[in-house]
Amino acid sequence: MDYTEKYGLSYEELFAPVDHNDLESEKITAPRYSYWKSVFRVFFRNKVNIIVLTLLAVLVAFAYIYPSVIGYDAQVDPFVNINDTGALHLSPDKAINHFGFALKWIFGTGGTGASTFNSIWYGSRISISLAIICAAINMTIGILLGAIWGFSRKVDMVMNEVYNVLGNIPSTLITAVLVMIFSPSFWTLVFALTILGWMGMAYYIRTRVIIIRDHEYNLASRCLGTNIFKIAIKNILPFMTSVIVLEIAAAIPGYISSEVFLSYIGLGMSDISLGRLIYEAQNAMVTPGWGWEFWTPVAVASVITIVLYVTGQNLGDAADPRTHM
C-alpha cells in the first residue's frame, strides 16, 4: 500500500515506535475542575439570574449606600416637617406639588411629613442587616453543631432530647417573652431570633448527615484515627454545599419577614424598620388617600424578600455539583 500517496504521510511517519515515559503517561490532560467557577458559571448561564441579580445590587444600594450618601439622621429627618400642618399625609403627587420634584417625595409623606422614601430605604437597612446577622448566627451554628450531632450517637441521644423539648416551644411565642423583657432594641431582637433559631437548621443537618456519615470512606478515617469534628467538617459538610446555600436562601428573607410581623403585631425594635413603618402606616390603610404610607414599606419589603429569595433558590440550584455537566 502507498501511504504516501494516500495519507501523504510516510510509512516511517505513520509507523513510527513512541518511547514509553512514565511521567508523561501519570499526566490528565482532562481540564481542571473548579467547583466554585462552575457554580458561577451555571449561575449566569440563565439571564434571568442575571437581571435578579442586578435588581438585588440596586436594592442593596438603595438600603446601604442612599441614606449615608443623603445624610439620613434616624433622630431628625423624621420630624423636620412636623410643624408643617400641609406637609403630612400626602400622596406622591401632592408632595411633589408642595416641596417641588425631589427624589425623596416619590413615595409622599408620611404622619409626621417625612419622606416616605427615605424612610423606607433607611428602615429596608435595619431589616437586610438585622435578617444577614441572624442567619449568620443561626447557620454557623446550626450547621457545625448539626454536623457533629448527626455523626456522632453519643451527641445524638443527648441533641434529640434537647431538641425534643425546645424544639417545640414556639418561636414566636419565645420571642415575644425575649422583647417585652428586655428593650425592644435591634440587638434584643437579634437575641431573640438567634436564642433558639439555629435548631432547626442543626436537626436539618443531623438528618442529613445520618445519611451518608457510615459511607466507607468515613469509616475508614475512623479506623485511622480521624477526630469526629474533622470528619464532619471535611468529609460531609462540602457534599452539602447546595443543601445549605437553599437554607440561608430562605433563612434571609424568613427573617426579613419575622421582623416586619412582629413589627406589626407591636413586639418589633423601636428603631426605624421596614416592619416598624409598616405598624405606624397600618391606620393610614383604611384612611382615604392615606394608603401610600402603608403599601409602599410593604411592595419594598416583598420586592426585598422575593429578589433574595430568588437568588438564593438560583444559587442554591447552580451549587448542586449535578448541574456542572
Contents of the next structure:
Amino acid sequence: MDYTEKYGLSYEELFAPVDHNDLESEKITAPRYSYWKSVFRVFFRNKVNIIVLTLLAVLVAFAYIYPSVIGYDAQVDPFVNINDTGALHLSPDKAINHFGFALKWIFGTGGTGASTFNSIWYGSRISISLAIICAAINMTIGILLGAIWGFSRKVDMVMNEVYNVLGNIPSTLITAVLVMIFSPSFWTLVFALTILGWMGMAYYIRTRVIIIRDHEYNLASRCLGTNIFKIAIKNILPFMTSVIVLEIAAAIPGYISSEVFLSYIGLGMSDISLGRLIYEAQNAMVTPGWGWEFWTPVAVASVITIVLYVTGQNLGDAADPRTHM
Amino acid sequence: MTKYVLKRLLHGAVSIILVVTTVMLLVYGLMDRTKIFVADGNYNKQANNNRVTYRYRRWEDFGYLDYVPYADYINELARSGELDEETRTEAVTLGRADDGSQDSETAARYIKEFTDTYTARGYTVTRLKAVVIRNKLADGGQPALFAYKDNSLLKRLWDYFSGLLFIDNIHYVPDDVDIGERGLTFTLYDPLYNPTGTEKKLSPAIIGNGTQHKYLLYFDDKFPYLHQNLLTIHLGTSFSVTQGVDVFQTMTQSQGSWTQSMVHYPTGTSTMSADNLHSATYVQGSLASNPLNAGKFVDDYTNVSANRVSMSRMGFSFLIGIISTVFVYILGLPLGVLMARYKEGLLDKIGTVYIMFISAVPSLAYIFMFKGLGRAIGLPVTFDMDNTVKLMYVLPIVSLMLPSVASMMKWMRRYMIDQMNSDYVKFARSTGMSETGIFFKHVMKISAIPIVQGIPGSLLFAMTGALITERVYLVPGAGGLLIDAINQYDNAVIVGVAMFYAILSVLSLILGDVLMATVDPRISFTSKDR
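Show the form predicted together with its partner chain, please, because up to now only the form predicted on its own has appeared in this conversation.
Below: every chain and molecule of the assembly, starting with the one above.
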C-alpha cells in the first residue's frame, strides 16, 4: 500500500531516518519484569489468598491488639473470679447467663473462672511471637550456615560429622535439660528451640546448594572469574527464594505445634501460651460440659497454624518464577 | 559392598559414642544435681548427718561421683586380713568432734591413713561432727567421715561402654565361693518341663553353674520361643523410673498383673506361682538367708522374675507401630500415586487439603479430635493391659498413621510429578506408549526408590513408640520412657534411651542405603563400579 497516497503526506513527513547506533542495537527488548511485583500479582490472582490474608489480619489483630485494648494483665486477669465458685468451668451459655453477654464470655470460662476468650488471645500472642522469633533465628542461621556448608567441601566434611552426632540427640532431651537448668521462661524456650533447631534448615539448604552448585552455568560463571559471593547471591539465591519461603511457611506453624507439644509433656513455659492453656485444660476435657475450655484453645491454635501455613505455601508458590508466566 | 557397610558401621559406632558423650555432658554436667532429691521421699525422712551421707550415696547411685565412707575402707582392710576384729571395732569408731580430738589412738591413726590415701588420689575428704542434743546423739547425728570425687567424663564413658555388653561366664560367681563344679551343661530335656526326670519331654536347654543366669538358652511358650541369657545388654541401670532395673530390660520385660501357672521347683515342690524359673539369677547366700527359698530351691539361683500377663513396653509400641507402618505404605503409596496420576482432580484436591491439615495443625489437636470421634462411634479410648480387647488398638494405630500417611502421600506425589517431566518419559510417549503404561511401568518404579530408603527406618523406629499417642490413649509403651526419665532425673535411663535411639537411627540409615542399592542397579557404593 502506498502510504503517501493514503495519508496525503509526503514521504519525508511520514518517515524520519534514524542514525545507526551500535549501542542501541545491542539492547534486547523484553516485557518489563519485576520479580516481587510478579510474586504479588500471582499471589493475589488466587482469590483464596485474599480470604486467608483477611483471616490472618483478624487473628493478628486479636492476638496483638485486643489484649492491649482491654488492658489484659497476666498477673491479675486469670484470677479475678477465682473466689466466685459459680464462675468456674462454665460453658459459653452458662457464662453468658452468669455474667451477662460480653464478647469475652463467648468461649466460657476456665478452671479459675477467667475468660477463656481473653486467655486464648493473650496466649496466642506469646505463641505466635515465640514461633516467629524462633523461625527468624533458625532460618537466618540455617540459610547462612547451609550456604557455606554447601559451598565448601572442607566445611561439608566437618559439618556432616557434627550433623551425624547432634542430629541424633533427641531434641526433647535438649529442650528438657535447658528448661530444667534455666527457669521455664519465654527466652529459655526460644534458646532451647534454636540451639539445634537451625540444623534441619542448614542441612536442607546445603543439599539444595550442592545440587545447583555444579550446574553448567555456575561452572561457566566460575571460569569467567565471578567471585563466589556473587555466584551465591546472583546465581543460586534466586533459585532458592521459593523453597526458603516454603520452609519458613512450614516452620512457623511448626514452632507453635512444638510449643503445644512441650507444654503437653510438662516442659512448657510458665507464661500463658496456647500450649499451656491446652495443657491445663486437658484434665477438664474428660468432665462432661467442661470440654469448651480444652477445645477452644485447640481450635484457635489449629486455625492460626492453618492460616499461617496456607499463606506461606501460597506465597512460596507465587515466589517460584515458573508460575509467573 | 560388605566393605562399604563395615565402614559405615564403624563410622556409625563413632557417632554413637559421640552422641553418648554429648548426652552425658548435658545431663551430668548441666543439670542441677540437687534436683534428684525433690521428689525423693526418703531424703526428707533423713536428718542431720545422715541426710548428708544419704545425698552422697544417691549421687554415687546416679553416677555423679565416687563415694567412699570411712567404714567401708576399714571393713575392706579387715576383710583383707590387715586388721583383726578388735582393732577394726576400735578403728571404725569416730569421736564426736570433727577435729579428731576425741578419737581413740587407733582410730586417729587409721583416720589419718584414710585421709592421706584418698587426698593423694584426688578425693575430697569430709568429716562431719556429731550432732548432739542434751549430750545425746540427735536423730541421724552420728559423726561421719567419707571421701568423694566427681567422676570424670572419660571414666564415666569407659564404665558405660565397657559394661554395655555382658557375656555370661562360669566365673561370674566369685572364685572363692564354693558352688560345686562350675560349667555349662547341655540337656535335651529341660528340667523345668521334666520335674521327675521320667517325662522325657523334649526341650533343649543350656544350664550353667557359676554363671549369673542359670538358664543360658531355653525354649518356652512365649514369643520368640527360643530365649538366651548368654549376652545381656546393659544400657544403664535405672534408679527412679523402675528401680534397679536396666533400661533395656525395662523396655523388654512383660508387664501387667501376675499370671500363675503350675511351677515345679528344683526341690520337687509343685505349686501355683507366677515365678519364671527360667529367669533365675545368682544371689550369693540367698538360699541360706531366706527361709522361703529353702522350700523351693536347691542352690543360690533364687532371684526369679514373675510371669506377667501382658507384653513389654517395647512389645506394645512395636505392635502398634508396625501395624500402622504397614497401613501407611498400603494407603499412602497408592493415594500419592493416584494424586499424581489425576493431578488437579478431585482426589488430588482432597488429598492436598488433608496433607495441609495434618502438616499445619498441632499433632496434639488432631489426635484429640480423633479420640473424640472414636469415642463418638463407641471405640474404646483407653488401654487396659489386663483386658485385651482387640478394638482398643484401633485408635492408637489410626492416630499414629494419620501424619505418616500424609507425608507419604506428599512425597510420593512429588517424586512422581518430578519424574513425569523427565526426558525418558517424553521419549516413551513419542514411541507411542500409552500414558497409563508410562505411568505404571516407568515413573512409578523410579519414584518408589527414595521411598524404599525409608522403610528400614520406619520399621526400626516403630519400636521406640510414639509419645503423644501413647500418652493420650494410656498405652503402656516405650514412648514415654525418655520423658519419664527426664522428669525423674534418672540420668542412666536418659543416657540409655538416647543411646538406643542413636543406634536405631544409625542402623536405619545404613540399611536404607543398602536396600536402595539393592532395588536400584544404578546406585553403587563401591568406587570401582562408579
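The shown structure was predicted, so the numbers you read here are calculated from the model rather than taken from an experiment. Residue numbers count along the first chain shown, from 1. Here the rigid core means the biggest group of C-alpha atoms that line up within 1.5 Å when the two forms are laid on top of each other.
Fitting the two forms on the rigid core leaves the C-alpha of V76 displaced by under 2 angstroms between the two forms. Core-superposed comparison between the two forms: CA of A220 displaced by 2 Å or more.
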